[in-house]
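Here's a solo chain for you in structure tokens, the form predicted alone.
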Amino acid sequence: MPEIFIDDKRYEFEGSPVLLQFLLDVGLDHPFFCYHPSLSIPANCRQCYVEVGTPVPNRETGDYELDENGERVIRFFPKLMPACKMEASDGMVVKTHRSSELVKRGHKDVLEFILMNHPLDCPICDQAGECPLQIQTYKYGPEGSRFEHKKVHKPKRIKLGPRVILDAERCINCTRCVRFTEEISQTHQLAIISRGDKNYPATAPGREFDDPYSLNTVDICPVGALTSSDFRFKARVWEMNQTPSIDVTNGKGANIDIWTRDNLVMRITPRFNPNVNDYWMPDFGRDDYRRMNENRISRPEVKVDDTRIKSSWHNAVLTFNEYLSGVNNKEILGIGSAFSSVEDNYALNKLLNRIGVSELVFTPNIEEGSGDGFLISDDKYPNTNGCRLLGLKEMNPAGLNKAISAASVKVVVMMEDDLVGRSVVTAEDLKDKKVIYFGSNNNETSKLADLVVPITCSAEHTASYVNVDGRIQRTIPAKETLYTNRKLNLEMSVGRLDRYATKYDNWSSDDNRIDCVPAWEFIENAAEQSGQPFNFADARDVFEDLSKSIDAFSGITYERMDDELGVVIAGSEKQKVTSA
């Protein structure tokens, strides 16, 4: 197998990896700015300098030439080489800053040049705390600056588009943003304009940066030149908790990180998964933080004499069982939701099956032609394939409307799907029927319900979803509810402010905790109150039960989803929506 020597240590490799990526893959920290593993390699920042040499072959014997000590003779390049552009070759010898003073000086000199006109505004920069330039300056940069002249000024606070703001003075011309629009989103909306120390990225005159993936340029900017107009100046990275999760705004299920402070979601950023979304996500998925924070249903609501009132959880459970026991099973219609998790749909289906309701139905939310073939799918809900694998009966809107409108139906149990808001049913269709609605946010359907059960959103529970490619992935709770505590839940991350805060500190409060529970937990309480509990203590119990009951999920666990970055389920290919 080919071998390479880095700082006098031997490594083996396969193929022709670029040297910088190989260094990172074997766990060796090395500075760089312009390189990104999913973009082309311009090698224009020169920060990844290394000394590189190769053994000298003997043309007569075909072996390598040896010195007087019997060691290979190494011929080094006359200058430092950018590691991002060098392909590893058999026998190559590499010296990094760990073993070469020349490389160490090269890193320092490049950083000094980059910082020559860089503004000294780290204290007010959104990138502070997660800025590669800031980090590498501390690790590899000079002690101070020898350039005590007036810095070059460039335009500041330029609104490139509806989501991205440019501070051109901070730009180091890595061209990551330009290459992203050329190679990934392929909108070609950004280009480097002007020359020398005056250049920076910009849009064409009269055009705006409205790329549906524009905020990915903020993620990959190695300085604070590009910032999110929505998140700008809202929080510091060290104040927030970072929790891995998945995007539930469409069927692709992009992997994300949820950033919270004081139990509010401050921002959503993409998380690397080579099988789903690589390093990217669509902009509209980031707006989902509003759903997680705003317009939430908190505490159960019951309709009494046409008046909606807040109720206790005990009364909500009693009312739920009263509605279901007051009619026969033929008069109950259970509606699952492709927006809800596998666990919640399974628990509701299990409960209704117990009382004689043969099947849960659902209707997908698919808009043909609205996808882009990349990370935006036609399917607007995250768990359509999950509902299919659970055996829920799939109906088109007309078929579901007909089922709801049937005179025989007296009780409708809906799992989190705004059927009225998306015009599948109308208020008239639900008239004279008892409607039970499980939901996390107020909407047109919840306004008409006789019993509203507030349930956790995707940022507050552990749950799994099957995306359009048949890959099951799961969420991890990032927000606390009124009944959870991140210090006690081992899956939840605990930040510095959470760890040391008391109720008397002005940065910590309970005001942002929602009075809600996972849907499966409410269903478990209802089953227990009726004298036949399922004995579900947590979401893992629910998933373990369904994996034993449904062949498609056999052998799948939360641990596998985590370790394998999601598990592809056999037989979960797309199916056509049929009417009933």
Given for the second form:
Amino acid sequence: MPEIFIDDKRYEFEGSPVLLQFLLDVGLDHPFFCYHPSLSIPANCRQCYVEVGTPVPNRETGDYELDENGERVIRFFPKLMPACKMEASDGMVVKTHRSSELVKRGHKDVLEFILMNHPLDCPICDQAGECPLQIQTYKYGPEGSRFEHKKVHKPKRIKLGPRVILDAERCINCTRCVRFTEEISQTHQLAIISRGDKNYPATAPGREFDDPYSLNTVDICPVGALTSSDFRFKARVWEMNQTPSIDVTNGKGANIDIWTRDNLVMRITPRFNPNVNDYWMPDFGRDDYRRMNENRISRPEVKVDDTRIKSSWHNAVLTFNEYLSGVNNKEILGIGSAFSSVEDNYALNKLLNRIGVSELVFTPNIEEGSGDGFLISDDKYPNTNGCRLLGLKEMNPAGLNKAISAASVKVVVMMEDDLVGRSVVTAEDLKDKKVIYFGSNNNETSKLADLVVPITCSAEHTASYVNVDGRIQRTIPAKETLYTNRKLNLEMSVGRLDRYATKYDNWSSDDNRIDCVPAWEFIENAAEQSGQPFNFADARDVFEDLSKSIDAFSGITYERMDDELGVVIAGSEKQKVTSA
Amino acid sequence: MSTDWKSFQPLLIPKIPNLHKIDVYEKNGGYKTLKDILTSKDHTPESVTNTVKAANLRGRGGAGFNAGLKWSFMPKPDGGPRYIAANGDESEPGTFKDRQIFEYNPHQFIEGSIIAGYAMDITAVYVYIRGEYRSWINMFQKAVDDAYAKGYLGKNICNSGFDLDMYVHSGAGAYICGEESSLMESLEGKRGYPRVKPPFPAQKGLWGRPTTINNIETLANVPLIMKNGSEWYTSIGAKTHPGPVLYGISGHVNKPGVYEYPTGMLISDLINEVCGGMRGGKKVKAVIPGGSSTPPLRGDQLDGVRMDADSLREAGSMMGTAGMVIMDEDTDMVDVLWRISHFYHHESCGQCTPCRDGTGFLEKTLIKIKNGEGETRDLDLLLDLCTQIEGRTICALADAAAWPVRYTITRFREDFEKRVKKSAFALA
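For comparison with the form predicted alone, would you give the structure of this protein in the form predicted in complex with its partner chain?
All chains and molecules follow, beginning with the one already shown.
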């Protein structure tokens, strides 16, 4: 296997990796700004200098030249080379700042230049705490600056587009944002304008940066130059918890991190998954934090004499069982939801099956032609394939409407899906029927329900979703509900080192907790109340149960989903998402 | 020097009235060499390349690389398009020679381009001309139109079956676009950012296709070589750097201008004989031999220094574009250096950090010294900054910005020390 010597230590490699990436992959910290693994390599920041030499081949023997001591003769490049523009080659010798004073000096020199015109106001900069420039200055920068002149002033607070604001003074011209719009989103909306130290990225005159992926430029900006107009100055990085999760606004299921503070979701950023979304996500997925925070249903609600009142959980369970047992099982219609998780649909289906109700029906929410073939799919719900694999009965909206409005149906049990808001059914259709609605947010459908069961949203539970490509991925709870806490619920965030907070940790908070439970838990409570518990203690039990009873899910576990970055369910990729 | 410069007859811009008109050019033997090459069986693309290589025609754009050797780097034709980008951006302060070719002898350059095109199986030649040269662009466009009308450009040139197009492209006022890779970016309609090499232009140039970039003056030399042979050419001027050169001389001399002489001229001859001596009989203080980026030479160290690559390297400078700036003893080198640094600060494209911010640092420190607020340590700082800038960027502009600073300070330190206060402490 080809070998490379970095700081006198031997490493092996395959193929011809980019030297900088190889350094990072073997765990050697190295400073850089403009390089990004998913973008082209411009080598313009000049931060990742190394000394590089290659052995001298002997043309006659085909071997390498040796010196008098029998050591290989190494021919070094006469200048410092940017590691991002070098490819590892067999026998290459690399000196980083660990072994070369010249490289160390090179890193300092470039940082001195970058900081020369960069505002030194980290305390009021939104990027502080997650700023590559700040981090690398501490690690590799000069102790002070010799620059005693006026800095270059550039425009600040430029609204590039509806979601992105530019502070040109902070910009270090790494061109990551420009390359993103050229190579990834391909809208070509940004370009560097002006020249020399007056450079900064901008849109063409009169144009907006309204790229549907524009906020990714904020993520990859290595300084505080690009900020999200929605998130800026709302929270400090170190105040938030970062929890890996899945985007549920879309059939693609982009991998995300949910950032919470005091049980409020502050922002959503993409998480790297080469099989799904790489480093990116669409802008509207980030807006989903509003759904997680606002307009939530807290505590069950029941309708008594046409008035909606808050109820206790105990009463809600009793009411639920009363509705189901009060009618003939042929008069009950269970409606699943492609918006809800595999576990929730499965639990409801299992309960209703047991009392003799046939499979849940569901209707996908697909807007043909609204996808872009990248990370925005036609399918607006995250779990359409999951419902199919569970064996739920797929119907088109008209079919579902017919099924609901049939006179024989007396009780409708709905998993979270705003069928009224989606105009699948009308208030008229639901008249004279008992409607049980499992939902996390108030909407048109929950308004009409006779019993509303508040359930956790994707930021509060562990649950799995099968995306449009048949990949099953799971969420991890990022914020607490009223009856869970971080310490007891082991599925909780792994964002902070001190993640299992006690009440005495000053960052742990009781604020903003919603009084809701996962849908499967309510169903378990109902089953237990009727004397036949399923014995589901947590979401793992539900998933274990369904992976045993449904072939498609057999052999799949949460551990596999975590380790393999989601598992493609055999055969499911052939299931075409259609509007039926 | 094998030829006597005093009897030298200009070859690049011969003294023939109205030579820029295609009829006059043809009457004086123009395009005959081209016809010979295209129609006779003795010439193949390889033989043309080899002749130019043997003539040791060194690029006139600054780097002085053997043009024939550069041509031979082009890969074998694969049926796809291949390009020449002729560099007439000419923005280096002190350089003003290519425009004389556009004005007085454009057809010799066109003929040279076609021969080069034939040698490398080129599809099209892009002539990139400095945007400020508006009238010269118009003049040259007229010459190209005439050449098309006479069938020297376009399809089936001289009934040889060889096709070649020539396009005139105007720059937009950026010095950096004279750098070969940003010239290509600019031609492609992009921002003039130099490209990282490798890949070299011969592998992946314009639109990802093999491309050779030559200076205008370099290509204008090609018909001479093909007409008279490489031996004749190497007999002109300095041995290792032969041929006629357009010296663009400016500054404090009595008769500044563009003069054509062989390479290897004594700088003292150029000043005293060619340009009629220094203005007011003053002493020479400094000579910038090849455009503002080349290190200046001291006036008292010019003895025996000749204008060719080897002699100038020995003296501590470079041939560059042979755009000489002569300065007399009244010149303040601090002001000169500030003006040069201001230019590089203004023209840095801003792609690489050391140049983008370093040039500004240099200029601001020089302004401080110029205003009498500098200290001795600032001189050391400037030299230190040069080390931080040189050789640390994608293109050579950073070197071009740092060299004048380094060599002006080291060679004219007394001028700087007069302007600065003594530092209370030395810079670490």
